[in-house]
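The form predicted on its own is given below as one chain in structure tokens.
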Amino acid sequence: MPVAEGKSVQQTVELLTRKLEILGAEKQGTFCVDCETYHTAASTLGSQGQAGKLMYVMHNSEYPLSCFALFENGPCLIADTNFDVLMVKLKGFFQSAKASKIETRGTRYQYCDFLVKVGTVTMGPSARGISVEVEYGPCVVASDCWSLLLEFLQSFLGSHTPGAPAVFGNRHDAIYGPADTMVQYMELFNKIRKQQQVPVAGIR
């Protein structure tokens, strides 16, 4: 969700709550999804010059009991929380990317059968953007009810409404999973940091 024009993103946030709420919409706890970024080890890269591949250790509220391991075009696998525990014994093959860490906070909404997050994405002390997520409880393959999921995201996002996600497209038929979620947050996370050096309000 871009930032409001003239507001900061915290404003932008507040918008988009009242909106749901004026809706009907209740607030449900709060949410949180994590991402720090693991590099091979140049020692495992060895004199080819082959380029390094990136690795997402991602957590999500949800799933309190899981870790998310993300390659970027590549595989999800889905662990238990003692994973983080494993990287750290894994330091000569994949190393923490300084200053990588990236999150979004923010409150759930329930509003009839859907499941509102509304964030805030940080990189270190400063806000960085939006994140908008919405999820259909009843159903379970997701091009089944993109419809009624656009119908909905219009009537709070107005023009902001976006396109069907790039996950929908390999999968058509396929049941979907925390993992279609967590490669959602990994592609607008890496999209974030891309834009990190455009000043917020400056975001389309």
Given for the second form:
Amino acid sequence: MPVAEGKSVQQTVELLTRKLEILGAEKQGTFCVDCETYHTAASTLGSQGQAGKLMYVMHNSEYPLSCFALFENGPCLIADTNFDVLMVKLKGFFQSAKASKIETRGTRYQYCDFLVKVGTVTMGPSARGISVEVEYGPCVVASDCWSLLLEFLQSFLGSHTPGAPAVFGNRHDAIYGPADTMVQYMELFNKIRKQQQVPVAGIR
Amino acid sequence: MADVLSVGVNLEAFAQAISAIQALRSSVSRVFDCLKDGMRNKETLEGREKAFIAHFQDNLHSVNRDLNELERLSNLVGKPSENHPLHNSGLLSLDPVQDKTPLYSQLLQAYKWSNKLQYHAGLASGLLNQQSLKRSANQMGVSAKRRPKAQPTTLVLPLQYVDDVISRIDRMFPEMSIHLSRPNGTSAMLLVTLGKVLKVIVVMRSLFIDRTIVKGYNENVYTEDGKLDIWSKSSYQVFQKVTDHATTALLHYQLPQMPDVVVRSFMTWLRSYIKLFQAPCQRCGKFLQDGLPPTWRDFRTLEAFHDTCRQ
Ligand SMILES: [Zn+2]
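Since we've got the form predicted on its own here, give me the form predicted together with its partner chain too.
In what comes next, the whole complex appears, and the chain from above leads the way.
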């Protein structure tokens, strides 16, 4: 979701939430997703000079007891929140990238069976973009309900509705899980990091 | 009612008949008295026999006479209770205190009213039978009065037959899996899983479907003690709506004589929900209306409609 011309991130978030409220969505508390980047420590790298892999450690307020560890294009590990302590112990192998912490915070909205989370993505002190997550609980297979989601997104995003995320294409009728959401947030955060002002929405 | 009976009909004849009965009784007892006394108080055997026979004959004659008299009188008294169309209750009209207790006119009105009621009920039952909305084979028509109360035969089908029908349906639809269990005795409960879309709990009574609850594929369908949870509803609005429609479908698919066909039709209809999230409304062409996908499926064509878009 690009920030509207001449308006701040804050104003655009307000615009969006107002549209949702007009639609009939009800406020249901807040949410927060954060992500920290680690790279493999230089000492453990092979002699051939291969690049160190990046690992992302993420938390999602929707799953307060879990901690997600993701590799780019790689597996997603779901662990207890104790995982954070483990990462401290593994300092020798994984080092936290400086000022890499990126997070999105915002409000949860419920509309019928849809769960909408509009958040402001911040990196350090500055707001870098807006994330929109839409979840449709009744359907467990993502590709089954894409057209339905698209119609819902258009109802409040208008022309800024994004294309189908990768999750919908691969794994034809696999059951959608929390890890799929986290992968999307990871991809979104990476895009935001690379660009300065970012027009992306994550869809579940 | 004996005294009331006599009042209207022929009081005099009735009184005479009573005295005739008394006369008959006394003449009969005289016959037995005579027989009991035997041949006494006569000097010669011949004289005794003669006097006894004459006396006995006299007595029998009088019995005969009294009997004839009683028969004549009883014809005069008649049989009032069977002549009146309202039978004994008709005699209420003869009550002299009519003005104070209008029982008879009330009775007549009630009778007319119940006649009409029966007539209209008969018409209604005929019409309803054509619509075949009934769930049991128990015909409620006028004839029900004469027939002994029979258990609807479809309620007492052997368990094996029910199992067979269900497993045949299970094999018919590959994307639908049906798990049958009998946690409470003979009544079967089905857990129907349709693709990765929804789960349906079906409570059966023999081959009749009593209740259905539709839930999401990822929702829990068991209670804490591991039994099928037949009471709690889905937490998603879309499945609550589908549950309502499924209940409507139960009432629609009715064929009391062929319950297996009913179950099969219901399951065929249910199967059309495999595209619950993928089929747009056949009327407005959209996916969502008030946040819900098209939750209605036409009973004949199985086409998808929003609840408010169906005809
Ligand atoms: Zn419609």
